[in-house]
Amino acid sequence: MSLELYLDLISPPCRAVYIFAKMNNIHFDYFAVDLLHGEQHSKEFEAINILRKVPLLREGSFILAESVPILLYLTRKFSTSLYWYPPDIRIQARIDEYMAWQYEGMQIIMEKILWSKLLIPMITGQEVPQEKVDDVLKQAETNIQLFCDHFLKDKPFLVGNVISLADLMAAVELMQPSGADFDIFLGRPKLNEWLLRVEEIVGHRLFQEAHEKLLTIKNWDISILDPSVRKKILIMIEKVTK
């Protein structure tokens, strides 16, 4: 029974779960799912998974949905090593809390600076109001801050002196930015940091393979975009800069 998963680069949860097989030596056959072309929610992706949402999982008859389920189903089945999800059960609780924050406390606002400083324009041909900018870099400051204060410390890595699945999740999150040429860790040598060492276990190449369409996102051909996405696309802008 193969292992198929249900992947869009562009979106950190996707390339945390695509990173963690990759090392893991997971054979899985990949399948691309197109999110700026509104493929979750065609009527074949929508077959599979009603949620209409990636990264998915599918196994035979066994079909998991969201990123912090997947990566544990993947650490247990296939016993990938300890430090990923330690078996001490306080270690595990720091894990958890920062994957039970993380979607709010860092996912949505780093993809907001994304979306705010390159792809609504990019799909509009407008500028943001720089008032709204302003909000969106002042709100992904204090959450920064609250990371680097609350869960990073002065320790290498979020749960001690070993790489986590927290720390995955944690720097694919925040590599979302740099896709709009925006460097949040300018300036945050401790956070720099952070990522140099998460990068290096990762390895290089891997790190560069599995970020390269949001580092190249930037010379997306919009004119190819189906009107009907390009509605839904400007329907959710429109309540995201409310």
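So that the term is clear: the rigid core is the largest set of C-alpha atoms that superpose within 1.5 Å between two forms. In this text the structure is predicted, and so the values were computed from the model without any measurement. Numbering follows the first chain given and starts at 1. Compared with the form predicted in complex with the partner chain:
A movement of the C-alpha atom of Ser228 reaching 2 angstroms or beyond is seen between these two forms when the two forms are aligned on their rigid core.
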Second form
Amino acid sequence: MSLELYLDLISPPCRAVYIFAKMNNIHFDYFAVDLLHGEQHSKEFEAINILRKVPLLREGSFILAESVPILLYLTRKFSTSLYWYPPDIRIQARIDEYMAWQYEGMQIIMEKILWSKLLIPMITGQEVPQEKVDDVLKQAETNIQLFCDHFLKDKPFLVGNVISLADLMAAVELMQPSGADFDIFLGRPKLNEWLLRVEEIVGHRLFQEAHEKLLTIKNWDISILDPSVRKKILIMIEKVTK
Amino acid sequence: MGLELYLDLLSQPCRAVYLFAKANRIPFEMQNVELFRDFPLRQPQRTSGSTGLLFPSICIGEHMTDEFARVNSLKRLPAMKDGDFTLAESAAILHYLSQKYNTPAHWYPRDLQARARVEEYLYWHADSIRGTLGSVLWIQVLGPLIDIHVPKEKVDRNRAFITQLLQHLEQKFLQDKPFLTGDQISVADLMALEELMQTFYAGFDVFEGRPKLAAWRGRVEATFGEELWQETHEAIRKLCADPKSLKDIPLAMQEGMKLRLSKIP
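After the form predicted alone, can we look at the form predicted in complex with the partner chain?
Okay, now the whole complex, with that chain kicking things off.
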């Protein structure tokens, strides 16, 4: 029974799953779902996953959504190295704590930077008012500070001396603004060093490969934008410019 | 010093942690933190920025003080202190307690796929249910308390989101099973039901016209027993029955509340 992964590498949680599977030599059939072209709304995809979300894992009749559960499932099924999610309950708790916090605390705000600096202007042809962009960046600053003060602190990795699932998730999220050529690591040497450590363990080639779509999104041809996607984007724009 | 749980039972995830600990007879010292109580605020720059405003479910209040920050620098509820080990996030706390106190396996099934189902629910819950269902309390009870009336357009939108979420809850998760992820109750059911109960007490009966959900609710409640259930929900029930019992809300806190209300899409 083959393992199928439905991913769009524009999405940080998809990149986390992709990188993890590749690093651990987990063989999978890769199905690219193009979010910006509305492919998650296709009837075919909806038949597999009523939630229409990526990443998605399928193994025969077993279908699993949500990146963290997918990562945990892969660690257990393929008995990956223990450091990804060690048996120590306190370390697991620290990883769980980051994973619970990261959606609101990191993912959303990093996505907002990409959208307000690049995707909204690209799609609508209009710049986002500077005031709104500044608000987003200010919020990001606070969250990144919290990330450094509460989660990373002075440790080499988020939960100690060794990389874990939390680092992988955080790294791909913090890379999101890079799609808009916005380097959030600039002026943050400790954070930058942490990222370099993570990247080294992942392997530069794999890290670059996973981020290629993100880093070339600015070259995307918007004339082929799906109308249903445009509609969703307008809703997203409202949220970002709030 | 043993296990301390920092909770305000007005909060859905706090109730989930409380119920879990009580049902599993986990010994703990309850540290009652009051979300809306006036407490001298420190200089803003000494807190982690305006984190209270970034996490819309939290108001400025007692738990924003530096003392609480020593327990939990994320300044969120629920929080846990086990000796020198502090932890935030209900999902993390529940998981930690289940392992430390070796609770019955059904809370976090051992089977690979069954376990994945529970975790899938919990993450979907955090992304989708959390915040959306909680908004009803803000719209119907807390907003009016400080003379804020959320525009009808937003109220309607919130209702539409809730309807869709409840559909997903029934169709993707519950289906024809007794509990969300299988034959037995798990932490998924606990977290889910507390969000629905919040909405229910706030005046939107999400169980009406949804017999499957109502039956599931009954099963979850029966697991905890009436006495514990009533005790856990006393504070939220009282607040919703008599909102004015929350008296003299300080201006600073009202500002935090206004911000939370403004985040309703």
